[in-house]
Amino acid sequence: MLIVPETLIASLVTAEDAFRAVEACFAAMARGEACNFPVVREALGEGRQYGFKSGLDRAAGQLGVKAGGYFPGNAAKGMINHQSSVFLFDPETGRPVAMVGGNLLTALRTAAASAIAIDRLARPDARVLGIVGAGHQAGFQLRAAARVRRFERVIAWNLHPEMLPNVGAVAADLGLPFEAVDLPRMREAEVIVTITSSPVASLMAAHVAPGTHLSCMGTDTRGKQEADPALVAGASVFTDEVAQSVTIGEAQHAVAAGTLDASAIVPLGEVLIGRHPGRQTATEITLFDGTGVGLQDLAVAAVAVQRARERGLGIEVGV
């Protein structure tokens, strides 16, 4: 078994690698060649969450699980709040193949999924990007979004505004003007990415203009909520996996209220393989409910393992 520690990931996997790996994952799911297993998620108290996401991709020959969660006290200890590791197994024999540091990979695959949704669902002429959230992943989201649209400026809001300069620094690095705004000014954005860990909706229907694309990436646990259920119910909703969308994703609240039917939610992979047209009008609001599926974690971890083996990196241990 090869151990690929977190310290090697940045030198092995790029944002472009993650985009292509997650894109292939979406397509395999839509073709029925890959499936995610039920998510296990447990509350540990004091805001801590721990769980497992796993799956099997027959097309790619990947079987595995990501173990990890959210530990909000980590920031005070100099660590990021999300901590995880990915374990890969031989799908034919069950033999462990690799253990891979999952922190950067999680950020890369989450941003990649959002960017793929923007690429396929946002209006081609979108020029203003809105970011709701300013935590560790916000910068990854901004960089990934900027790869698929020629944005001219970035606006952002965060519950704790003192964190917004971190997003502004990434925008400056990309050469994009940046402005911290109040939520009502999100109507200026043609693409909005939400990336928070909020239990209460912050982005309301009145904050979003017709024709906007939303990538809602923060809700991955029962009870979390970033967007007004009325906003979700009024949008054309796409997701990584419907089963997760309606139980732990952003759509859970609108579905529970009876204002959104699960049958109306479209897997994004259906758009990638040409089975669904995606956006159909310039004025409709499209919303991608990015719950984060285990298959995405396996896909990017497999890239890390392949690169590590090619370069003679990592630690080989007997099992």
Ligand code: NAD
Contents of the next structure:
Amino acid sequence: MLIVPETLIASLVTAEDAFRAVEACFAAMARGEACNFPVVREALGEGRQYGFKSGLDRAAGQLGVKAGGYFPGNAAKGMINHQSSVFLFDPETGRPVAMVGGNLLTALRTAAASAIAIDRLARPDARVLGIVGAGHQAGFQLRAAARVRRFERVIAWNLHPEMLPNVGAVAADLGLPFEAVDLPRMREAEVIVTITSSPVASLMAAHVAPGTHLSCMGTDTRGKQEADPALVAGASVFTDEVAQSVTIGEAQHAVAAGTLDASAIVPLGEVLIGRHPGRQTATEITLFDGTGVGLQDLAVAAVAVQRARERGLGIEVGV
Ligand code: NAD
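Switching forms now, from the form predicted on its own to the form predicted in complex with nicotinamide-adenine-dinucleotide (NAD), please provide the structure.
Every chain and every other molecule in the complex is listed next, the one we just looked at coming first.
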């Protein structure tokens, strides 16, 4: 078994690698070649969440699980709040193949999913990017979005405004003008990414202009919520995995309220393989409910393992 520690990941996997790997796994899911297993997600108290996301991609030969969660006290200890590790197994024998640090990979694969949705669903002429959130993931989201559209400026809102310079610094690094705004000014954006751990909706229908694409990425647990359920119910909703969208994703609230039918939610993979057209008018609001699936984790971890083996990196241990 190869151990690929967190410290090696940045030198092994790029944003482009993550984009391609996640695109391939969403497409495999739509073709019925890959499936995610039910998510286990438990509250540990004091806001800590711990769980397992797992799956099998027959086409790619990937079987495995990501174990980890969200520990909100970590930031004060100088660590990121998300902590995880990915374990890969041989799908034929069940023997362990690799253990891979999952923190950077989670940020890369989450930002990749959002960017794939923007690439396929946002209007081609989108020029203003809105970000709701300013935590660890927000900068990755901004960088990934900037790879798929020619944005000319970035606007952002966060409940804790003192965190917004984190996003501003990434915008500056990308050479994009940045402005902190009130939520009603999100109407200036043609693409909005939400990436917070909020338990209540902040982005309301009145804050979003017709024709906008939303990537709602923060809600990955029962009880979290970023967008007004009326906004969700009025949008064309796409997701990574419908079963997760209706239980732990942003759509959980509109579905529970009976204003959105689960059968109306389209897996993004259907768009990738040409089975669904995606955006159909310039004025519809498209919404990607990115819940984060285990297969995404396996896909990027497999890239890390392949690169590590090619370069003789990592720690081989007998099992
Ligand atoms: P973080 O702890 O670094 O940042 C948290 C963000 O949420 C900050 O912007 C903070 O201001 C905001 N926030 C905190 N409490 C809030 C509240 N009560 N109301 C409104 N906003 C609040 O977290 P992160 O690593 O940037 O992750 C952000 C979210 O994305 C988390 O919910 C995390 O679980 C989720 N996430 C989702 C996926 C996925 O695949 N969909 C992957 C990774 C992380």
